[in-house]
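In the form predicted on its own, a lone chain appears below as structure tokens.
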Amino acid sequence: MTKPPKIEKFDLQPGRIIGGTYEVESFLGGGYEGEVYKVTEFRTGVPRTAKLYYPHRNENDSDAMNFARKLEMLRDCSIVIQYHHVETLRIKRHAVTCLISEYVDGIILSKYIASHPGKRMPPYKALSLIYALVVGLEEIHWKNEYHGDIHSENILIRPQGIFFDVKLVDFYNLGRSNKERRKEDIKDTITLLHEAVGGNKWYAKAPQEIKDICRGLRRDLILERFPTVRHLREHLETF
């Protein structure tokens, strides 16, 4: 069997036509699996997001298809970006799988946190953000699924007054869903709260309400207090 070509970078430039249907607008980001671009659909002028997979990271299309199926299964969850369809593109003379999904205009959370004085959000603001994430994550867990990679580079936000519209940029495939993987989502979400209020540098000065949730980032103490995402959501609703 021929091995998939090893492509480490697509480097698509604005104005490039892909699939005969989309024009590249800008590069949005990249990672282990591939690269993500903002594109415009010719016939409608509607912006979309195109995720292109490096062929050697996506053997037999397994990663791309798992991601597409998960997005489709979770399409009615409020924090999940809407999947549209899959394309096969010819790039650098090779077939490349591309997933087309809705384009969400927003700010990557890590950049939003860094924009605050001292690179830390006020506690009330951080709690509001985490609450929005937790409400959406509970919908995912209710469907017996998990995210697997919650961190500040994987979340897109749109501030709306003191509230936040939150979208998960990506999912990580660790295999079948189980309680331990859902518990890891809870731990990662609380780690995100810790980061949002300034991380280790500012944790000692954080309000007790924050410390009662973060619990020194000890996984055992966190999951003892919040064994499910519902418990965390209900706790946040007491503020």
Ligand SMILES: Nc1ncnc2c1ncn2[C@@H]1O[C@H](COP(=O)(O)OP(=O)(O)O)[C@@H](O)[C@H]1O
Second form
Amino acid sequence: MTKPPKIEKFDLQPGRIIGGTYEVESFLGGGYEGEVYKVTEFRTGVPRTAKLYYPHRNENDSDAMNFARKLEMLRDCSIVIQYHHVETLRIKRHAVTCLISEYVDGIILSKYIASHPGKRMPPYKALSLIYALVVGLEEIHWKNEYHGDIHSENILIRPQGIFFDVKLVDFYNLGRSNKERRKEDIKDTITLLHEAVGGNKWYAKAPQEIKDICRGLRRDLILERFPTVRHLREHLETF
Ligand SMILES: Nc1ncnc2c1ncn2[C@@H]1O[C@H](COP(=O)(O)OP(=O)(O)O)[C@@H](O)[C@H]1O
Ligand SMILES: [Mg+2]
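For the form predicted in complex with the ligand instead of the form predicted on its own, what are the coordinates?
Time for the whole complex; same chain goes first.
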């Protein structure tokens, strides 16, 4: 078998037609695996998200296929983006896998946190946000799955009054789901709460309700108190 071609950058320009069906609108983000674009289905004007995989980082197509199957399996979970389909694009004369999903018109969580005075959310607001995430994560864990990469660049939010609509956009494949991987999601969610209220800089001044959850970000203490995401949800519901 020939080695997959090494493409460092797709760099698709707005207006470019891909897959015969979509027009590129804008670049949304990029990372190790590939690049993500907002596209429009030009026959309908419906916006979608296209994730293009660098062939050399997606050997045997396994990352893209895992992501697609996971999204499909979790399609009833309210915080998971809806999967549409995959297709093969020709880019720089190579076959490139492209995964089409729902487009979420939201704010990336890191930016949202930074938009607050002092770049930190008021504790009550951060708790409300984390609660929405926890309720959704419980659905994922209930289906015996895990996220694997919960952090503020992989969460899109749409504030709705005092509530939050939360979407997870990225999953990380670390292999089969098990208790340890689900525990890591709990630890990552609580680390996110810590980040939302201002991180290390403000932790000492944080209210006791926050400290009772973050527990100095000590993994052992966190997991002793919240061995499953249900424990964390139930705790948040006592406020
Ligand atoms: N469905 C989506 N709707 C809107 N924006 C998205 C969507 N998926 C991803 N994005 C944006 O693109 C960025 C990169 O996407 P992501 O799937 O996290 O890829 P990466 O592997 O590069 O981390 C995200 O941080 C987010 O800003
Ligand atoms: Mg990401």
